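A single chain comes next, written as structure tokens; it is the form predicted on its own.
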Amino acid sequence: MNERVAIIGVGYTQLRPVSSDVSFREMIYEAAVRAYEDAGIEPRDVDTFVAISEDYHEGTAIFDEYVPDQLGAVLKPVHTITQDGLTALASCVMQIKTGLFNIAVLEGHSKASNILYPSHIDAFALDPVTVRPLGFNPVFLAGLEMQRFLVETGNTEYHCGLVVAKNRATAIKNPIAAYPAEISIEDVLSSNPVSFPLKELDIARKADGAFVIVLAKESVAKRLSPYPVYVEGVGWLQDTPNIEMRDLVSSLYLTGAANMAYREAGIRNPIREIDFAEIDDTFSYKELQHIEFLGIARPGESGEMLEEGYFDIDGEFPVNPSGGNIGCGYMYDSSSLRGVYEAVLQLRGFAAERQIPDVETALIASWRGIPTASGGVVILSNRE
């Protein structure tokens, strides 16, 4: 199918430290109605559904089989990505690009507050013989990460301080954001230590909430809606889990699904093709390090370009004007639907304070988060 995919529709909910007063059911139920909404669609207008789950985090098994009631998928396809949600979005464009489905939905949600003992969940992710005996917290990983990649580019736990400072503030201009503040980078830098160096601000705070997205091919787009965002590439890439076997300064997992998505959509230059981007900042070095393998920034001055503004929400290329993970809460793989979420609305016009203007090209960049090496990138666009 030669024609281009499209978002159609988006919906949420608000995010929070804790959702007790609703089920992850309501919550879907929300997104959804909320998205066919703004889809102009009904469920029965639906081909193909794509749902995020990974059993580990839900505490149920075959998860998926608790999605198509609330997202009106009953006997319809239901297609379930136990991966990151950029992964998913790229398997709602690949079903769509056979020519066998007009319109997809994509659903992601979190339920983190549920998990009690979230680090015993993660290290049955580590290597059962080589890393899992030593009982260590799996967040030591992000703290070795982050020891190499500062010493390495020359990038100062200054400036990671001074990411979470800046994801914090945005937020505040994000309605639906669950941890928006104003914090100074000393605030940061004397907080609780976690894994030298790594603190605790440093790391973005789970959070409850829901995300639906609809994708149409671009005829059937224009016919349903005035503002269609259109998919122009995608990317996926998986390295690794093994940190013994993996080059701990990159990402290369990032570099690979950028390059990818950069080919699809004919960028040859992000920094000048390209007008903001919603990048992973799980850990706040995170988002320095993916800036440089994305190649946003060259390795080594992504930190001294943040010092300068240049990727602040008035900057020369905007980085996470939604608050990011940090500003919003980490919602592990649904976390960068809420990047998608805020994509589309920035290329709309729809941001209302944080509105950049003039936007015509986004980057969505996402991690799957320890100890996986796996990233997705997605280019969107509002050009006809």
Given for the second form:
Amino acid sequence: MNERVAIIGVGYTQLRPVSSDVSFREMIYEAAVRAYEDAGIEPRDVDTFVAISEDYHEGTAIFDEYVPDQLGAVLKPVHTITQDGLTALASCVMQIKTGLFNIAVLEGHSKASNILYPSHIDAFALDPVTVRPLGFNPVFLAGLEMQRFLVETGNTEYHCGLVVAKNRATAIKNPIAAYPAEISIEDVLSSNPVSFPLKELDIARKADGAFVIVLAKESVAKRLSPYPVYVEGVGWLQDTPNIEMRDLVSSLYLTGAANMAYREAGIRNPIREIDFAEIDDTFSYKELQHIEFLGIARPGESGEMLEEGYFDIDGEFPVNPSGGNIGCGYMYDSSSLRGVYEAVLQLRGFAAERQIPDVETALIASWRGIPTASGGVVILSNRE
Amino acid sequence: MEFKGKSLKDRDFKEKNILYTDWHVKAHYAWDCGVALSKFFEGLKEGKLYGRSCPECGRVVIPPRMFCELCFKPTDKWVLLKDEGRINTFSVSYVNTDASRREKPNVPAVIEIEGASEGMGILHLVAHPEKIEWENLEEVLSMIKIGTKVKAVWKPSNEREGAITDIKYFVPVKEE
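Please give the other form, namely the form predicted in complex with its partner chain, since only the form predicted on its own has been shown so far.
Below: every chain and molecule of the assembly, starting with the one above.
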């Protein structure tokens, strides 16, 4: 099938630190109803469903069995991906590209507030014989990487604090964000040390919520939607699981994923051909590292560009107009679907108070969080 | 029969003669029941079974849910159901979760609750009406079959906590 694939519907719930009034089913149903209404479809029109979940984040084994009801997917083709949201989006695109499916639905959610010992779950992901017995809280991995990244590139803790202040403040204009705030760089720099040089406010706090996204092949999309947003390129890959062997300066997983997506989208010069980006900022330094290794800035230059306002929402290349994970809340593997949701609103011109004028092309880049080195990149465009 | 290699004994694990990892992950979770299951469990605490009805297809579903998974419409009414029903299917189980054998079997069953739509049931245990424990398969089969009418036996109200175990079990009852 040579047709492009488009996003024709997006549904969300408010992102919140806790959501004890609704079950995961009721939360996802709310997002699904909004997405189907937005796309002008009923669940019976959907040919295939893809969901994101990780059993240890959900609290049951074989969580994929819990997927169908709240999406209207009973007795329909469904599969679950235990990977980052953009990898799951790539799976939807691939299924449509086979020519066998016209409409695909992607779901991701977080009930992070229900995980009582999240560091223990992260620790269980570490190598059982070479790393785990050392007994560190897994957040030390971010400290190790931040240290090496800052020393090698010349970016500073001050720049990291600026990322936090920018994203928390940007989130004030995003009605779904969980952690909007006016905070100063000094607040970040003086917050509790966690794993030097990482401090408490450098870390995105977790949020509950759900996103549902409807995709369709171009001919169907044009019939159904007055404002289809096209998936121009996708890329995803993983670095080695051996933490000691990784390049801890460069986020090579995103360089590779971006090259894959840029190639498909025909992008040669990302900073000139892309208008804005939603980029993983689970830790403050990650936004800078990802900007540099996506090819948006040269290594060592992102901090100064940030200081000059280059990545502000009204800057030359806005990064995280939604407020990012730091402003909106970290949703594990579903975080990147918030980036997709934001990009679709911006490309439709529906982002209200935080609308960036005249945008045509967006980049979304994800990282799967500690202790992984895997990520994805998606290029979206509203160009016919 | 002789096999090549060295066989492992329990003490090889205990004495760490082999590389062996044992990690007790603290996989503890809160569980947000939401609107539908919270009402269901509140009902159990009061000795009541609540279902929910779909305005589109008219089904009454139990355990209740806030949307109909077939029509994809919000359900809109609470329906108080009887604490009795009929056995949709049952099994006679001789194994515990840890795979050890049970001397006396227990009987898990799907019980279609009266007043709910056909096929709507809850999973629970069926016990012997007088002595609770079943002696053996033959005794079970002599008293229950698919379609047998059963009624809930509840814990005393001061012991109920809003859990599925507030119903101790179901027992077969005579047809009226």
